Structure formats: structure tokens, C-alpha cells
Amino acid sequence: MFKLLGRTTSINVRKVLWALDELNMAYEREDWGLPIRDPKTPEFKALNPNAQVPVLIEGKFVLWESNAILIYLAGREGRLLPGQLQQRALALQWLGWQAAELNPPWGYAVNALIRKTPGYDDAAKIAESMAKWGAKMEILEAHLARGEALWRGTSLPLPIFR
């Protein structure tokens, strides 16, 4: 059985929870991450020196970074990632894009509007953050619309998901 450390309000924890549930894998989750439980403790940093969630534990095996966890889980089960190399590469491309391109632009707005982090109160920076994130979401929406049109009417799954 897996143990997943992280709070459900974290998008990175949620995507791992989605994969675990989709694959019908047994797990228990333990709340970690602010404001619930500070991951900057020696106990947590021994598992992930970055003091970030999620962390997946399987026996003595410890894995952090949500995308690495997703790839590991998909590899164990073999049905979340396509078997065909080019389609697998495209799926991994979008997984990397989510972390490198989609997530960073919304950081300021998330800290200001959701986390209420002191010092994140510049209205212009909030608006800029939201606009940049919106532009990234337009890229994703356009891709999904193209994929839906290409794959509609076939028995094949959308390549970015399976």
C-alpha cells in the first residue's frame, strides 16, 4: 500500500490522488503542507529536502515531485501512458508543460488570492499573473479542442491522457 503525504488543496497532490484513484491503487493519505502541517520539519525534510508536497512512500521507497510520481504510478500499472512511443512522448510533453509553463504564471495570484501570503498584494501583479495564466490555459484549450475533433468518432482515447 502507498502512503501519500500532502494536503488535498494542493494541485500537485490532487493530480497524484487522481492517478491513484484512476488506477484503483490502495493508499492512505496524511495531511502535510501549510497551513495544516509544516513540511519544513526535519522529519519531512528527511523524505523531501525541498519541503514540498506530495511525497509518495511505498515501503522504504520514497518519491517526491508530482510528475515523477505520476510516471512511476503509470509505469506500475501500464494504462495511463500510451504504449506507442510518439504518443507517450506527447503525453509526457504536456505533463512537463504543466509544471514548467502552466503553473509558474499563476504563482503570484495564488499567493495573493488563495493563500493570502503577506507581501502579495500588488493589484497590477495579480492581474498580470492571471492574464499570463489565462494565456497558457488558452493554449491548453486549443489543444484539447483539436484533439477532441481529431479523435471524435473513433474508439481511440485522446493521446494526452492515455
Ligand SMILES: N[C@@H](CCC(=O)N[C@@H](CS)C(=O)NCC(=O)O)C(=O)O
Given for the second form:
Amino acid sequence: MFKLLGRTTSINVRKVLWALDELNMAYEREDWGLPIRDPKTPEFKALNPNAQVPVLIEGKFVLWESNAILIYLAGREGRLLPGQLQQRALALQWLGWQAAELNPPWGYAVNALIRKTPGYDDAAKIAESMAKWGAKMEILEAHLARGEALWRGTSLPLPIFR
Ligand SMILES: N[C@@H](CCC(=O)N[C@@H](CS)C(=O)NCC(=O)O)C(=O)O
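Given the form predicted on its own, state the structure of the form predicted in complex with the named molecule.
Below is the whole assembly, all chains and molecules, this chain first.
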């Protein structure tokens, strides 16, 4: 039985919950992450020194970083992640892009406008954050609007996701 540490309001936890449900895997979830339960405790940091959610626990095996968890779960079940090398690379391309390119820009605007975090009140930085995030979303929108599959260019039939 898996244990997933993380609050359901976290986008990175939601990615993992989505995969667990897609894969019909049984799991328990424990609420961690602010404002519910502060992960900056010695107990939590012994599991993930970054004090961030999600963390997946399977017996003595502890895994953090949402994309690593997704890849692990997919690999363990032999589903969701394409086996063909180019298809797999394209899937990993979007996974990496989400974490490294799409995710970081919205931080300032979300803290300012949604979380109302003190200190996030610079209008120019809010505008910059929104513009940068919008530009990244346009890349995704354009890709989806073309109706192309993730594995565009591989000249392969669509993989069947069971
Ligand atoms: N790169 C990490 C990022 C994890 C992350 O940023 N988690 C946030 C929630 S989305 C977090 O733990 N924030 C601190 C908190 O919730 O207390 C991953 O993909 O797992």
C-alpha cells in the first residue's frame, strides 16, 4: 500500500493523485503542506529535505519530486508512459517542461493575487509574472489546438493507454 504525503490543494500532489487514480492503485493520503501541516519539521525533512509535497512512501522506499513519482508509478504498472523511445522522450519532454518552464513564472502573481502573501505587492512583477506564464500557456494551447498527439513527429500510431 502506498502512502502519499501532501495536501490536495497542491498542483504537484494532484498530478500524483490523478496518476494513482488512472492506474487504479490503492493508497492512503496524509495531509501535509501549508497551511494545513507545516512540512518544515525534522520528521518531514527526514523524508524530503526540501520540505515539500508530494512524497510517496512504499514500505522503506521514499520518493519525492512529483515527476519522478509519476514516472515511477507508470513504470511500476507498465502503463501511461509509452514504451517506444521517441514517444517516451516526448512525454518526458512535456513533464520536464511543466516543471521547469511552465510552473515557475506564475509564482509571483499567485502569491500576490490569490494567496495575498505579504510582500508580494509589486505591480510590475505581478504583470511580468502573468505575461511570462501566459506566454508559456500559449505554447501549450497552440500544441493542443493543432490537435496533435504528444508524440507528433514520431510517425507512429497512437499508443493505446489502458
Ligand atoms: N519540484 C517539486 C515541487 C514541489 C512543490 O513545490 N510543492 C509545494 C506545493 S505545490 C510545497 O510543498 N509547498 C510547501 C507547502 O505546501 O507547505 C515537485 O514537483 O514535487
